[in-house]
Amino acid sequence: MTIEEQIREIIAKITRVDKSIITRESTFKEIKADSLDVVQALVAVEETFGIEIPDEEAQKFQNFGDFVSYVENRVAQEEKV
């Protein structure tokens, strides 16, 4: 399962919405996830990779392809490590 399906999973379990629905391009509130829902779903996300996301980037993700690029990314960097 690759980082962007294991995060549309957190997400649409979070949301209780179809997973079918969520695209790089869908925003949180097209998929109707409000604040604590974005929290519980950044926090899911933290635990399972093993990663921490800075509110203040957190707060840049316009869509769920931007929340999915940055995990990507600071997974591939803590790989790095």
Contents of the next structure:
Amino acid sequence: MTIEEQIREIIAKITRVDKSIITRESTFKEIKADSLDVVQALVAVEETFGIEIPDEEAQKFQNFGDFVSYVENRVAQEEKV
Amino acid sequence: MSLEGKLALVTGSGRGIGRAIALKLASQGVDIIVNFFRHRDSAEQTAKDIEALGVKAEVIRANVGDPAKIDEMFDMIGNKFGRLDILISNAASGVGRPVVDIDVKAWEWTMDINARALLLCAQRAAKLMEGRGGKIVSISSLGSRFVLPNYTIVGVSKAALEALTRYLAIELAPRGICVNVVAASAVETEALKFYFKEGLVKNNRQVTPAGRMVIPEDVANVVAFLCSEEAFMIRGQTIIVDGGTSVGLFTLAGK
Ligand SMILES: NC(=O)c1ccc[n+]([C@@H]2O[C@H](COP(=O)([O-])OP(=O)(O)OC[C@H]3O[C@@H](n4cnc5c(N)ncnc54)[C@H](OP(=O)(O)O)[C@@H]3O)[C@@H](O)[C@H]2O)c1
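Having seen the form predicted alone, I'd like the form predicted together with its partner chain now, please.
Next comes the full complex, this chain leading.
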């Protein structure tokens, strides 16, 4: 599974939406994720990929695609070190 | 009232009331373990400010709603310091919703962070306080006994926290551990902005007999007192810091 697919599954499980509706352009509101869902998704993604996503960064995510790109970059950086 | 050389863990002390408590204890010579969850920058800044007071600071990330993370945090404290003198259970989270909209997820999230964390942290802290005694203070709010708008889950979690404090106080008393709670009315922090619209905050100033809102330092001062030997005979109590708001309820007509 790609990083994108894994994050999509995590979010779909938390918000109980069908994962097919989650596209890179979907906003958290469109995915019906309230602030608690978002925090829980962040925590689950952090654990899955062994990274830390500070709130200062997470607040910049406008949509699902931003979230995925951030994690992809972080995972790539981790692999370099 | 010196606490020189003691070691304290303050949960959720990167910002808000926890930060004020950490700085107050640090100013009395206490080394501080700054626990945070989502805001690392704030936690690192608090640690710097603590060190500037001439004591040591250690930053540890842990979600206190997760038992495994609490264990990791205490394993780390045990390995690095082998002791703990003061535990301040301050971290809290919550979902502001009307009663009819509360679901299991929001309930569990709030209870785990606000109430269960005290139990789990106190259990581990008591071991690190073995043979030396200690102080455990947690932070509650008036919402444990008074109804605030959209505050149900947090209010109930705070009621659990206060009840748990009484049990801890009695069962840990033979080990020389003093356990108490400080309950504040609305305090000017980020959390407040989240719960109350500006109108309520203004209103709150008018209804506080002491003439101003409670600030984080007001809470920190009482916490520091409860951590001192002078407070040795205070056990299992909820100390209210609200500028008189709760006892003045019936004087509010027309305000
Ligand atoms: N503000 C008020 O009006 C008021 C009134 C009465 C009582 N209180 C109580 O005072 C305490 C502090 O409140 P505050 O106003 O300072 O809150 P705040 O500004 O919202 O800060 C909350 C603190 O708790 C931490 N935290 C949240 N969830 C956590 C978790 N799962 N694990 C570890 N840390 C976590 C946060 O860390 P990160 O930022 O790193 O996530 C932050 O440091 C709380 O117990 C609150 O209920 C507040």
